[in-house]
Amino acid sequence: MAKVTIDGIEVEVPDGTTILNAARKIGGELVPPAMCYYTSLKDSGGKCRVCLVKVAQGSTKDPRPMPKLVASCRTPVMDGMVVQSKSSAEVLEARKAVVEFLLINHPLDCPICDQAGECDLQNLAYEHGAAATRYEEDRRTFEKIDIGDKIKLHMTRCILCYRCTFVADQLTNDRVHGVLSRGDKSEISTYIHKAVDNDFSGNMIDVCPVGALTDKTFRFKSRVWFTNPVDAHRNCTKCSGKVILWKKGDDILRVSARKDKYGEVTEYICNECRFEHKTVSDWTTEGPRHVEHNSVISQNHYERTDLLKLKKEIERQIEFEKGAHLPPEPSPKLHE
């Protein structure tokens, strides 16, 4: 075990743990952002550089600071290490510079992008981005293409995080897409005359941090904050069957995998669950999906509706105990 101090908070983690995961064990605002790292995808990380941190003390044995900022997702902790994340002005300035680079070629199409409201780059730009760009050259553009019958690729939005290639490599035996060309000509695409067609290809949509890979069955149907995300499950022979149903009334507009508080999929789901079961009767509903209050999706207020019902029931119970003899209503099934 190694003891590491991050922004003044000490935590003990197993040897070999990265600085990023040590910070996640502490939690809170000191956790570095991550656009390319994904816990369940082997060898991911080290590409986007937004998780940079400052190592002020290397270890107890060698207290010298590291000469440059390091990528927290690829740097293992050492006993006695002292790390600065949110507390370092140098780190914040570096992250701001990285975001500026990520936005150089990114189109300003958030108002029409299906990823709006659940986009990691949007959140990152809001926290670290500048109000205006200094870039004067022409942005690179690509034509939108279909990679398979369910996935739309909008390469202009891509930040080359490589997550979609890793998930195809590690979930399937038939990856037919990858990064073509080099340098500023690099792009995600399929091999000639090939289309992405396997049982778990839809997970590429879930791991994409921007709107480069979108669900063709959901495109332009609704904004996510106008839908009600609900946890549900079904008996599936291919995957766990545990999903989120994005509902509008009684209609299921989209099915996606469940994610943790860092936006990472907890259990990957198959395409049958994702695309072929859009009827409420196909699923066993567990209850409303908890949405963090810093997300625009929380503006939906669907959880608050249950709280208002509870408040109303408590008021009726008080009146009943005072002698008003109003029959108490049954308790609504509330999410934690």
Contents of the next structure:
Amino acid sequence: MAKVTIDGIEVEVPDGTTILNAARKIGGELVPPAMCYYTSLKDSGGKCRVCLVKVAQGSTKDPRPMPKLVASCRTPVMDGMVVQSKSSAEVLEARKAVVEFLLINHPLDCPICDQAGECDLQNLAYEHGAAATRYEEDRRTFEKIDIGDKIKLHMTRCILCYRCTFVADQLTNDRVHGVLSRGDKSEISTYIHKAVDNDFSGNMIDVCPVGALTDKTFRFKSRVWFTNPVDAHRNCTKCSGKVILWKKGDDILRVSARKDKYGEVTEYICNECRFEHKTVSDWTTEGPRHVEHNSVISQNHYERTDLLKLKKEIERQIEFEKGAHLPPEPSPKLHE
Amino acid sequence: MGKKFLLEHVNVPGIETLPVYQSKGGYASVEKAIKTMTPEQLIEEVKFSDLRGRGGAGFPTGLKWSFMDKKSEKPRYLVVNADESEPGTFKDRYLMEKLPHILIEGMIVSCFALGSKTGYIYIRGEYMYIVRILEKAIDEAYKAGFLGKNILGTDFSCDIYVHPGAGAYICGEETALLESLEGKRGNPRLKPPFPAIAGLYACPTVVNNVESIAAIPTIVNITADKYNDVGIGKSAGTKLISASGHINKPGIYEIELGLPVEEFIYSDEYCGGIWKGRKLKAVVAGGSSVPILPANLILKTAKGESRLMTYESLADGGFVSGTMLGSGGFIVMDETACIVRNLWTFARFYHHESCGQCSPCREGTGWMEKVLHRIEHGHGHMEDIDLLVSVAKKIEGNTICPLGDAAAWPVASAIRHFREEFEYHVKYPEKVKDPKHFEKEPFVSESLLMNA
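What's the form predicted together with its partner chain like, now that we've got the form predicted alone?
Okay, now the whole complex, with that chain kicking things off.
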């Protein structure tokens, strides 16, 4: 076990945990954002550079600070490490810089993008971006391509996180797409005349942090905040069958995998569940999907608020601000 | 006349063949190292010689060798980085073309010191003709018993392979090189782990520049003690400098570290002064990645001391008034050179060569190139100059590999030292639309005029 202090809050995590995951254990606003890292995908991370943090003290044994900002998603913690995330102006400056870089070639076509409302880049830019751009040159453009009969690729929106290639590598038998060219001309594409066609290819849509990979069965049907997400499941031989149904009235507009609060898929689902079961009778509904209150999807979305739980959480946040040790998470039994 | 360790026999006819090379004392170090020394002694010797990596960063070679994971059961590899693609640097090409055996000799000794049975030469794809020269030399060495099984009757065995790249500057970064050598896309890896722990095929690996490895035979032959007598302080031995630009005698020069920069530029033995009797304007001292310096700062440091060709003296003053020895690509510019155009060329190179893996470098290099293109072609605004400084600062230090830094430093330094020239480009857009504008009317700094 290693003790690490992030923004003045101490947390104990197993050896080999990354700084990002240690921060997620603490939770709250000090968690660095992550655009390319994905816990369940091996080797992901380190590329987008939005999760940069400052290591003010390397470890108890070697207290020297690290010379540069490090990618928290790929740097393992050491015992006695002191990390600055939200508390360092340098880190916030770097994060702002990276957001600016990510946006200069992004088309900013949110008004017509299906991802709008659940887009990591939108959230990131809202929090760390500038109001106006300093970039007056032409943005790079690509043609839209179909990389399979159910998936559309808008390369112009891509931020090259490589997550979809890791999905293809690690979830499916053979990867037929990857990154071509280099620099700002690099693009995700398939090999000539190949199409992404396998049972789990749809997960590429879920892991994509932006609107580069979209579900062709959902394109332009509705804005996500006009839909009503519900948890549902069915018996599936290929996957867990646990999904979210995005409904409008009794129509199922889209089926997607369930994600945790950091936007990571908890259980990957197969293409049959995702694309082929769009009638309510195929599914057993579990109840409304919990949507974070700060998400735009929570518009018109009502669920019972557990006031006691909310009170405990607020008290816990106040403890944070005092800079004390991390108070234990409220026990679930308390508010049942 | 300075001492020459590498290029002493370069003009001997037939030196690229093994018999002639041997008649000039070649392969003596292999015999000495394998038969009379232990690997530990060799590493100590290289450490003591103060040899520093000649590829650009100047990291002590002996120290790098000692980081190699000795406890690991996995095979160890020596990889020679011959992916020389830095604009302004062409020393390794000359060395391998003229003296292929000195590299092979150095590799055999280094492999013995590192306990490696396999050495790879990763050479840039554009040097295809050198691949043939090296392969011919390797064949000769196998036939003479310097390579293969049981070298010189001992139980040390070693094989060397040449692997051409496919034309990417980024593959000169050591971890991208290893990825490429493994047959993957040449994207730099995240460090740690460093190659000394998990490099090629996740085995302990040392990646060295061609010139560093070529210096090893000399160190073994004349002993480390004699080697570090040449040079000043921690800058020991000799260094190949690729001199180019507006000088009378461009070419490869082997210098003793510690030579004054002024002597290097103006002496007839080296560059022979600025061509056409013009005046010196600026120098990029170590390949395109290092900060550019104006004439007054390259000849004398900010403290007024004479600037020497050493790692320390060139870096004197940090990035405010100093630069780096880098890989020794010495680009000289006379008074007619346009700094903006030169910087745009460099920026275009980094934009083209960025691998696109991490966002600051992928987006930032392109942005800087486009802004510089605009300024050079007479469409710039005054705010663009500060924008460039800001973009460069935001790339620097935030990327996976040093390519981001290498793209940012020239921009930051050119604006630091030649800001008036950028302003001139914005003020007189019609004049600068002509690419040869400064040849007709050399740029004179307004502040200098006012002082006069």
